[in-house]
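Only one chain is shown below, in structure tokens, and it's the form predicted on its own.
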Amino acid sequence: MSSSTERSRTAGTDQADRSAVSTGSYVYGIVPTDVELDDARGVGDPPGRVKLVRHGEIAALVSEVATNRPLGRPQDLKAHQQLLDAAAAEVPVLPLRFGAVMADEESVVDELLAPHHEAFLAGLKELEGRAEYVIKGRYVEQALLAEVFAENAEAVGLRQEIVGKPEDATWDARIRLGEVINQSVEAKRDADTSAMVEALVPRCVAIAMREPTHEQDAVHLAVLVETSRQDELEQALDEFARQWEGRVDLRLIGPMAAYDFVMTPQQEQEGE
């Protein structure tokens, strides 16, 4: 059997242990102050609850969060992208980048809230009845070769000299078919792209380029779009989908957070 000092000392190093979890308060974005949560769950493990933290006219999203225990799994990651984009399909959201932790629910008032409460009333205002859409677009591959090859006489050329011979005897000849095809590649993204962007101006709000994911990508555009147009957007994608069958895959992925069409005071200190 254990003494009872056994058991104090014991009791002294849990006491301690749990003392030592510091917390602090993980803010996923800015919401109307008007708005009621569910039982909505975020970031860490287990998940912490979700709730708001209310300033004037807006409220931060924040859960509790332990410090020493570093974010960044792709758990994570989701859980914050997942809790933005369902509070987007019901009300106007400003996201703020992954891993924002802050001391504690009256840091997030004193030093988020509180200074830039005009700023972010006016972001919330800007987004009432909007929403951002992602639009995808990736090239069938043998279609695509199949067009450069069309198009391109040097690198119907280029294919000859390779077909039947040796990797090593045709090095030159391959890497400048490489490159003729990324080049023609490229001219096609951004021929796509401006056609896409110039059938959609008239029905968002605004377009912002993305940066390719992948070396086939066609077209990867965010749109920020009126939630009242979405099925205006939806009609135009169709027909390009019907223009580009067998060529071009679309996806159409939203309604989400709008990432890419807000600076928060957050994002603007980090590209200064």
Partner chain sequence: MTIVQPSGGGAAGRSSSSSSGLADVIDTILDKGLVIDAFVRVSLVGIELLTIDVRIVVASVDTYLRFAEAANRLDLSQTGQKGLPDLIQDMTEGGSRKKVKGATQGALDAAGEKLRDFIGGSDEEEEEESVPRRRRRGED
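In place of the form predicted on its own, output the structure of the form predicted in complex with the partner chain.
Below: the lone chain, stripped of partners and molecules.
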């Protein structure tokens, strides 16, 4: 049914482009259709009003956005995540990656909701009562280095070579020292991450390893958890926090939408 409407729509916008602002439908995520939406503002400047575009048993969270202006200010990123995380705290949500814009609400239905209705619905059912949490741990620098020097004689020797000397006179030793330290840190990260994963497996539906985002990252995990078991997750992390006190700063972020646990078939084929 879309081929004729498609053509007329395109013809229409070509003319409109010159005179008016061109807009698209920014899509945040997919939720069950029986969701109520309070007044919510989304991305864009001024922020677009968020609404539901329904089809069958699912609905898309969308807002109108100007397509001829860059999007991606910190406020836009936060608006995207806040909307989805607030939704995820109460209902199942399939989050879309930031920046998904479709031509209009009609194409949201015809090209996104209708063709994937069954898959999205199945995904939402799986997420019922579950949410994602992100665990971030970062090594405390002084404690980390002290550990490394206590364990690694080469590092101690290299450090003696550079201490108090200017950078350009000790370049090679510095690079080597940094490399040795980095290797130690990687080994610690692997060991600490494994220990945490092992402890969390019985408490989680799924665990996804995330790449470190900083050289002093100790752990970076996304976990999918039954929201009713959030306190168990917290207890487990408190245990690690005690064990690692002064060594690793731990943070638990969530509940949030299950960004790390939704995948399109294409993404799955690409590997991982």
